[in-house]
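Take a look at this single chain in structure tokens; it is the form predicted alone.
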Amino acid sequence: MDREELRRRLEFYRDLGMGGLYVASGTGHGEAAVAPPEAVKRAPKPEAAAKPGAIPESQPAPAVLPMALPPLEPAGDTLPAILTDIGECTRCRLHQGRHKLVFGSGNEAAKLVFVGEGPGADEDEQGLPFVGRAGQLLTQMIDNTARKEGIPISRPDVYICNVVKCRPPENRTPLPDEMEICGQFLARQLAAIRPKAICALGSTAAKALLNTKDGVTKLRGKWHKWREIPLMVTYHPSYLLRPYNQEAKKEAWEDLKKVLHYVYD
């Protein structure tokens, strides 16, 4: 059983109310069974050995161990190792129309990571994130805001990736199972880089990272956390390309200023 399957099973038992694991000694087989939470409170008293059905004094009571979930990310994880593990991925339906897998790009030791939704046609063709019209706007947003605020960074200094690594058909929103499958690799990317802050671009990235149903309008402008790493939500550049979203452009600029000053000041 691999690490991910073990974690899923333990989470399943925990959701059912199981709070610990019985580890029986003296069986010779190293067997373990899931114990309900109340089992922890039912530790036998010394005088219980004389009662019918009690555990004999010569036989130690089963130990109740806390149900610790194994980490999903291997120790010492790196971006090249994650990409190798992904391989020629066929884990979900998105691979069927894929030309190139889009893993991520930028500074692998970046202090700031931008997370988008998924690759578009240009990204699928080149194998790089945010290289189409939305990507060009994101580059301008990063470079111009940093320059105006006196922060000496540009796009190559940050890291950019997406929730899903393959282009959804017709650029549709990724489905929950697709996001869950690819999400394990996104989590490993973020854990390996360990940036000072994350900027979620659009509602799909925000929902994936924050496990929320709230939209960008409600989430943006204030700090949240992904595994103790500060996270800011702002509009996706493709949304800002629409001519009627002038007010959103101003808000996105304010969000980006806040992120850049927090990370680089």
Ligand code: URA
Contents of the next structure:
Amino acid sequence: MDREELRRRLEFYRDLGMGGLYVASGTGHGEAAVAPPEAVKRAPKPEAAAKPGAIPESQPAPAVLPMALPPLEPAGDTLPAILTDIGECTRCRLHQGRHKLVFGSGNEAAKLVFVGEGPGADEDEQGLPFVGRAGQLLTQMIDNTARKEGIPISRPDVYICNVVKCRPPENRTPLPDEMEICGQFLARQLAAIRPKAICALGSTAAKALLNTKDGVTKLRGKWHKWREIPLMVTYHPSYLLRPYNQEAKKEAWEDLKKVLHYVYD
Ligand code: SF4
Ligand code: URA
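Mind pulling up the form predicted in complex with the ligand next to the form predicted alone we just looked at?
What follows is the whole complex; the chain from before opens it.
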């Protein structure tokens, strides 16, 4: 692997939110011969180089790749291929408590993708994302906002998935290593669908996709980018279900209106 290829790979892993890659010596792990993903090839170079933490050209490239790197996105990747690669996944500890893996659902050619945190009890039981109470609220938010705004879409027109595909015990927040490991599949899903926009629901999705520590209050309502795809952050529907967060509900409707008009006008 030449230095340019290595640099692109490291940029790719940083885009996935994988901070602090370490270098193992002399193991030769992670040397799978895969072409650089289209998305990385197309990434605007000057912008990437200007990012804090970007890998400068002048810095000597590490001799050996970190161990156990996830596979890069294969060219021409598809959702069924990603699902096949996940298989009966045991790549992180979350597999231990799951009943069903929750890959995602909806339109595989969606112009809009919603990303949540991880399956809850209902989702774990049914193998589908956002089917519990938070899911019902999300469905209402999508369907009612679209109807009121005269946009002829409903939930089945979008695609919905999560940062982690298996339910965390007691619905705890996914841990950084779990997000990092499962995040490779989320990145592949987004790259395969190539939606016009992404809507990150809550801080876990925002952290995973934007590589930021900022909270939803700060990030919401504004356009960000995941690679070159516009990304809106808004509140997670579970947060909106709490009776003391009714003010946030109005803001979430505003955010959703913006997203729907941008994508479907
Ligand atoms: Fe695999 Fe993701 Fe499930 Fe972890 S959460 S076991 S990485 S599918
Ligand atoms: N909350 C999430 O983040 N995802 C789901 O699929 C359900 C609830």
